[in-house]
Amino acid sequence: MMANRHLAWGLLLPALLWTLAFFAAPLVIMGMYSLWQRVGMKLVQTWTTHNYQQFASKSFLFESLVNSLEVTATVTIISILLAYPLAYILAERVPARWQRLALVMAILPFWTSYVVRSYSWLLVLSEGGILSNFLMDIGLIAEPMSFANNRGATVVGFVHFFVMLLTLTIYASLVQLPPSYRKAAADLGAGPVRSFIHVVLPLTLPGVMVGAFLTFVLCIGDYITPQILGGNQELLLPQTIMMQISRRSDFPMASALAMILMAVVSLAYLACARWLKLDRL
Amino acid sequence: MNIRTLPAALYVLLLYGFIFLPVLVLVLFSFQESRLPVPPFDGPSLAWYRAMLADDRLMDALVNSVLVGVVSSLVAVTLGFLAAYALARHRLPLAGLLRGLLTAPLTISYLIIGMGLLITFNSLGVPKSLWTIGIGHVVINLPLCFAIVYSQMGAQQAHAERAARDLGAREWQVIVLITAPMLWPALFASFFLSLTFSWDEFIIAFLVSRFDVTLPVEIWSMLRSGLNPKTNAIGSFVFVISFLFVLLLDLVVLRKRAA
């Protein structure tokens, strides 16, 4: 076995080098950039916390983080509230042989392209779109109106995606729950509501938390959905980052904002770590 | 259907309606005759599918997407498989740390991975191209391939590998002739999952590309012209392709396991 150890390292090396060169090193370089500064069009390579100070003092930068946190929290809560009943009904009320088909159907739209999914919501929400048309037909509004280009549209676009995701993770933890637990609760005199609150809900919490964490991470880092659906009233953090890159070519500032985004995600991970046994999946 | 199941049925119906609404609208108005994909529907017409096929940039982007997807997925599966084999079959020091490092990219936003690559390529003077997109896609798919293959490495293959070694097989023969064929479903699943992710990935491709772009980036630039049935057509087309990927994966891998 000892002679094989070199061989094992040799087999591991390509993957390891790739990850180090194209993942770890770029993050380190980005961290360094965030401590540099762009003055005029030049990059000044002396350590400074200038970018982070700018973030704290310039309201539009800091506000984009607040906006992101608000939108992400709203999306996560609404998605859980919509997905839990759906997962519960699928797991408990739908005959077992139909469950698989029902789940596949629920995540079918997931396979539309990521960019196209937000565009599709634009078709529904824009002025003269399906929703506006429908509301005019039933007489609720008199003129065509737009429901896109605001925070609500961004939230709808996000919720659409994350309801599918959360339904999957919650369904997975519901079907793992042995029916005997609920029977035991019933035998001990608990009604359906008490048995749900004291038995089912706590035991499916890990599924909810895994889904909620994924929702948080994917939602707060997403650029497309707010860019297509959100309009230009307010910016979310990824939009601010992209603006630093594409309009201003300010890589140090963009790097600092990206580091802040990473820090927020890490905090979220630490907060949910006790529920997230990702290696168990 | 009694009074107790009615609310549940209604709820499911409403939520499925919400989930399917945008997709149905997308597909329906890809068959629109006139220039705007909004009601009233005046099709069906295949005019916008013809326009899509006649759009050279779009078709180039489609070919680019397939190229980048296939090559980067092959690289990701190969590197992931070799690393999984090394870590599952040999006791290496710091194995836990190495596993952690290899799966770490799963926990970082694509936006940040893409930005890191962009800054690195810029400061090294590496030109942005399909290659740089491919490099980025290997970064995001390698952890996935590694994790899937690693989770499927069991005692069953280890016995067969030992038998092969006892019969005089060299290590590379063991890997190519015993381990890889036995892990075929896992390798296949990793490949198609990688292909699906690469096919749909936008932000990294957007950041590290310049003249040659992949399909999501080209669709993104089409969006600037506003609502357009041609975008519906290409969107529906992508949907059908992705759906076929999933169907294939399901038929080959999951059915086989059940049998």
Contents of the next structure:
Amino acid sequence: MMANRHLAWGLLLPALLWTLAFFAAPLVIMGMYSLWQRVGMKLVQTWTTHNYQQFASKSFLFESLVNSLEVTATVTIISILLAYPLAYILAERVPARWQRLALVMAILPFWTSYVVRSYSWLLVLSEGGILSNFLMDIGLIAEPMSFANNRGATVVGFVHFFVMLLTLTIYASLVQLPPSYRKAAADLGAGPVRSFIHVVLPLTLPGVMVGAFLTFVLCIGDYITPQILGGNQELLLPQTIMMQISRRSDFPMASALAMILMAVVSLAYLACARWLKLDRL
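What about the form predicted alone, after the form predicted together with its partner chain?
What follows is just the one chain, with no partners and no other molecules.
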């Protein structure tokens, strides 16, 4: 018994040390920095909530969080609406022997670098890009028009990436659903629509929620896509954090904003975990 316990701790210790060194310790240091203050070019190591007060009082700081939440909510909703039909088609309409190939073909474009995909969308949406030239060719616009450097372009870039992530999580839920459930619903007089609404959809919602949470976390903390496609027309919170570091060297304020971002993600996780727990009761 004792030997098994020692073996368990021996196997657990490397992961525990890794977590403490590269997650817990940096988080504690960042929390300490957020309670310090930059005065002039000096770092004043005096405990204060000044940075958090600045976040509440300066409109552009608070608006960056609101912008991030709005963009993330929009991306998550659109991705779910696009991913569920795609996952359903892959799980229910594609023959079983072709499903693996269909999944590989679907995710193949996502093996390309994330940065490359963002710049590819910039080429499509920019003035004189593929979309602008196409609209000019069919006569909808008379001169080149830019569809980039705005919130819509940022949402498009995000959705292109996250819709497949959600498709995979929803697909995993659909293929695990026993066919007997649908047969039982049909025996009770439920048609395909009612069977989907009352049987398939509720049983696959956990997969939807997991994918939505992953989309929320990755989207709200992303810096690259808003920076490339958004054009700094409206700042999201990750961009505001980087501005505090690159332009002002204000590491305490950047740390405070990062802690706020961590708090938002933690609240989203708790809400998602609570919903999944209640859903299983």
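Numbering follows the first chain given and starts at 1. For clarity, a rigid core is taken as the largest C-alpha set superposing within 1.5 Å between two forms. Computed from a predicted model, the values in this text were never measured in an experiment.
Student: Taking the rigid core as reference, does the Cα of Ser266 move 2 Å or more between these two forms?
Tutor: Where the cores coincide, Ser266 shows only a C-alpha shift between these two forms that is less than 2 Å.
Student: Rigid-core fit: what Cα movement does Leu12 have between these two forms, in Å to one decimal?
Tutor: Here Leu12 registers a C-alpha shift of 5.2 Å.
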